[in-house]
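Only one chain is included here, represented as structure tokens and corresponding to the form predicted alone.
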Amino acid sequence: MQVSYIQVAIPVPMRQLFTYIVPATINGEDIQTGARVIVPFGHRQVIGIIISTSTTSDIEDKKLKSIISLVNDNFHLPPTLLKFLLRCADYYHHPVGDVLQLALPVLLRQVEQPTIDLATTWHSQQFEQVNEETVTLEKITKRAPKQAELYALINTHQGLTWAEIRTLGFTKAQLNTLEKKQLIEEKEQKSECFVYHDDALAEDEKLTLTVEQAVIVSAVKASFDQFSCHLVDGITGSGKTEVYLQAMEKTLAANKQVLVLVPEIGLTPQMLSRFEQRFNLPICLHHSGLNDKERLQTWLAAQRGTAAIIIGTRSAVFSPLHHLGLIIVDEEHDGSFKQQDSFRYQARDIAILRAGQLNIPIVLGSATPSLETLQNALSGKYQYHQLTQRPGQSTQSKITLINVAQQQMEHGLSGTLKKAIGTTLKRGEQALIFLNRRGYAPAINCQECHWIADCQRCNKPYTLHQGQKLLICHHCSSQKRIPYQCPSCGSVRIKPMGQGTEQLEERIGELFENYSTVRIDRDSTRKKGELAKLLQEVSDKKHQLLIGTQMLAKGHHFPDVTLVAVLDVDGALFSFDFRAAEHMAQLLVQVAGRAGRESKPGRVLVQTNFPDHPLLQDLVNNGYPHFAKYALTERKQALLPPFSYQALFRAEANYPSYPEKFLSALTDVTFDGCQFAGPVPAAMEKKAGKYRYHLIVQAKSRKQLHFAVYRLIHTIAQNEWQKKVRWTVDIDPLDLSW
């Protein structure tokens, strides 16, 4: 049968499909939903995705254009993934073309088709004379231990890709040197489905499970071929990763794939290392640190079934895994799983949706579950598992509050904290100092006239970056040189205000000059492989003092860190955002969990001006579980999520009156069971020269909320202000500060 018309999703901000004619030169049998086509759109050609086909059309042929060509490369979206993506677009009320394009690697979104090279992998050479290899390795071990370490890794795990090797902290130079010495060789990766084999599992690496861990693993394995959502609520250091590893065994043994989602790239090296040690199976990575070609190769490995395990950040949830058998979401509470621009999806939530569609189990792990997830577990919607003990000799560290109002401060450190750091260092242990503010100082000002260097596009102070000798706006990324004189009064008395990690590193180096200090934040880890390198140096005890932002707060295992100091948590105690206290508690518990993870006991010291604040007292004395249940009670009384459902309409324009009038017009429509809050200026009203307002729609049920959002989006077409503003809708918003 000749298909005459197709409906195509195109990556444009329009909530509709476009109809095209299929010319007679194209065989109708080649037309499949999910396939890519090149179509004319306006004055350009774009890649579109076929959503449906038909033999008739309501639109006259003379008004329709023909498709240019069908992309015949077998890299189309499979039916189950296409159905899943359409559901995501519908739930988040986002243009379907944008959503479908997000599921494709960049190179497959382009009209010019890429040359598809098979991924290459590295293998150790086979030697006829064992002595020759032994002699060469002895020399390398003495002169270049990192090369020897890389060779041992490749020898144990044949078939590693360059992306994996780089993620694990090795350099191209080390790889090339081993190749020149003919110790390793590069081969093209086979494009066939992985097959589980006898050597796939390193049995000697398996740890003995505690009773609590064994119960969880059994529960996940029992739901092997049916949908079930398991929340693993385990204190930091309780062995959640070991639970994941052993729960995966049954899935992999059945030649099914496993998808592991992590919140940030920073957690990828450590997770990859653990998985490489346990499984001798193809593992692929998916995150923003990879180039376009590497991402395409991961996508193809997932689609062809070559990859047994995919480890990735939030967008990995769209990987075209044909044989997916288990999904694991580590640190499920983390805000990084929520996309904050364009298609604003929550990766954890749609991972649960995908598991339900495929009828497979999903495991959510966290030491500090989000209140939404916890409520679902407590109500019986998810299976709730708790890990209350750390395996081995390690114990959970106790949090102690330091009242900075009663202490003399030096460089942001109280006398009590300085003494504790000194004692820790003398014992040969490491200390972690947490300050969630990168840069040298959050502002600079004139000591004479009190002028402050403000970003005119955001009305917020520039952050001083001393190392780069720049003032940088952390909101719009604009930069300017540090002025030598005050532009207001001409004074040269310009000083930094406040403290960031860069300044803290400098001051700590002065106070403890006999010890090595390392700073880990977004500025110090910009280079590829730099994060893995710094984390390895910390593990090797090359540095005794660690200074960092929330990049250091979660997932990392530092055996010799016995003291964690938190310098500033007070901002969250008085925030307008109802989620601020929850996020503060999660961050505090996560960073506290970096201390005392081995047999050495750990301490956590938190500096605050408000040690008697009830939220801090509850968290310190009763722990996160009690804090979370108390917070859920408060949310229920206030009818806030998870006991209600929200959508956030955002609007921005060059003049403040435009977004306000645009959103005010939306409130003229009334709905049963829905309330409006706003429109009000965003917490940061001006950003990058645009004035921003938002409007919250809250409903008692999801059905009521989505009906209201659907109606409101349709009324926007008649809104007289809609052409003067840029607007978006965010379903289940996490960040109201915007």
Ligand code: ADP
Contents of the next structure:
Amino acid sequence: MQVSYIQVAIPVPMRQLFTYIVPATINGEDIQTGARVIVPFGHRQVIGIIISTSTTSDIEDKKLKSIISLVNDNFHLPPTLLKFLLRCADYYHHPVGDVLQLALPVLLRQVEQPTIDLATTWHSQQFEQVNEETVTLEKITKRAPKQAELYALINTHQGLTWAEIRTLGFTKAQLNTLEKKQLIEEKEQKSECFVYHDDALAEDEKLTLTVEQAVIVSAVKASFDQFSCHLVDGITGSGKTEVYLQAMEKTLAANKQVLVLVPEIGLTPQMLSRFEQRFNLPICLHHSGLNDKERLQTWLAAQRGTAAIIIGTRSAVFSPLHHLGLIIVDEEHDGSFKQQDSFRYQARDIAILRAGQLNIPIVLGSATPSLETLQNALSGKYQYHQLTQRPGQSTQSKITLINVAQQQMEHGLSGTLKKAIGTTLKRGEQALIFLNRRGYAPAINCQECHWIADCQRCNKPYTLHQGQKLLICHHCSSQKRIPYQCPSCGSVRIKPMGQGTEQLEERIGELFENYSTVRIDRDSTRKKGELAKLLQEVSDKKHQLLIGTQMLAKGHHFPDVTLVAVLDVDGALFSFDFRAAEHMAQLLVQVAGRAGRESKPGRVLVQTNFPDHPLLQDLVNNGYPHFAKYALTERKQALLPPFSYQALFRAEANYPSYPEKFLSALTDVTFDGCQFAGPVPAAMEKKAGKYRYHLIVQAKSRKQLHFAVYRLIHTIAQNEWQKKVRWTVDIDPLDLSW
Ligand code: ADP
Ligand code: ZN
Ligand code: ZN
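Form predicted together with ligand ADP, following the form predicted alone:
Okay, now the whole complex, with that chain kicking things off.
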């Protein structure tokens, strides 16, 4: 039958589909759900996605527009992906057009069609005579060790793409030089489905599993063709990555794809190279550092099945995988899996949903599982696996608290800590000093009248960035020159207050002047390739003192770091956010995991004013698992998530009364099993000139929560304040400060 109407999702923030007429000139058989169409919308033409088709319409034909054309390039959203995306839009109560956009690379969202050239890959040249190769190689090894390293990499992993090479810390210049020297060559990538072959697995790289590891691998393999969710709760260094690698084998051998979600690609080069060493199969990376073309190529490699393994950050969960067989979420507790603006999805949670829809297994791994995940594992909803030992000789580092209230402090360092750093350096080992505050100082003030330089738009102090000679607001990013005189009393005695990583680097450099210091934070690694370069310098032992923010806490492997110092944990002990303690504990354990990874034992020193705080005591004496169970009983008593379910309505406007009244009006209705908390001003009450309010809806069950949110959103059309505010809804909110 000829289809005459289609319902289309359009990238606009509206919670509805739009109906269009299909002109008779278009063959009805070409109209498929998930396909892209060009449609008129207002005065523009936009790309929409067909969600459904019908032969009749409730709207009169004369009120409807016709589609302009159908995009006939086979790059539709596959049916299973479309179904998944619609579920996500539903779950997060987010406009469907917006959600679908996320699953398409930019180039496929444009009305002009992209020209698609295939990705190229790099291979080492086959030399006629061994002699030739050795001569050239000897030359470059002496003069350009980095080039030699890159050559060795390409030689062992034939077929790397530029995106992968870049992620592993090499430059285009190095690649080009090798090509000029005719050591390597570029080839077009094939676009057929990958096929598992005899050399796909590097057998000799495989480690003999410990009993704990083997149990997990066989449990995952056993559920290879059905849905099951596995939590691998394993201390840092216990061999989670090895478990992932071996659990993947069976899936790959069946020619099915594996999706690996990681918090941040740039931070895990070592993990990537382990995947590449193990599998001689096409691996694709998906992360924010890719340009539009590379994104499209990754998308196509997933959709056509060319890529066997996709490793990516949060949004890789929407990859159009042709034949997905297994999902792995590494560091599942990591906050970066939650998108904090517009479509606020949690990639780990919807990865589980996707695995369920496809009836495939999913593995969540962490040394510090989130309380939500842990509760699901303890209650039997997930299969719970623990790795309690580190294979080999390395032992877990012990955390010791330093009571700073009783010590003379110098630049934020206690005497005990200074001494410990000194001894570590003398032994020729490295120390990592962790301070979660970037910039030079968190504020500047006038010594005479105590005036503080505040960002007027956020009512919060400006952070001093000495290197850039600027004051920067960390909330709205506005910048200002450093005043010479106090605007309030005219004094020139303006001084920094408190200490950030930039200042700490300076002070530590002075205190330990015979050693080299390196700082790793968002500011020092802004330049492309800089992070990889600094990390390489650390492993080459060019630096002995590493200073950094939580960027340094994640996944790195520094064999010579034997001391980790945490300068300040107190903020999290007294926070309004009920998750602050959980996050603090996760961070501490992760940072501690950086020490003593190999045979050398590690120490972790934590400075605090509250060494007797029960949470700190529990964590230090009994470890994360005990802490987590205790924290869960507290949550249960207070009926907080995961023992209840939350949605957060946020509203902002130029005047505080608007968002308050807007949210207040929502609380007029009552819902079964649901409670409102608020409206209250957000913890960051003012940001970038806007006043912000919160309303939390808390329910005993998800079903009740979704029903309430659905109804509330529908009442908003009648809310008299709705035009005066900007509002959003966040399901399972993580960040309660905004
Ligand atoms: P995690 O991901 O849990 O932090 P990794 O997988 O990185 O741990 O493993 C930590 C170290 O232990 C690595 O150097 C790895 O090679 C080694 N390792 C892992 N499993 C085994 C094993 N079964 N036998 C020997 N060494 C192992
Ligand atoms: Zn003053
Ligand atoms: Zn600001």
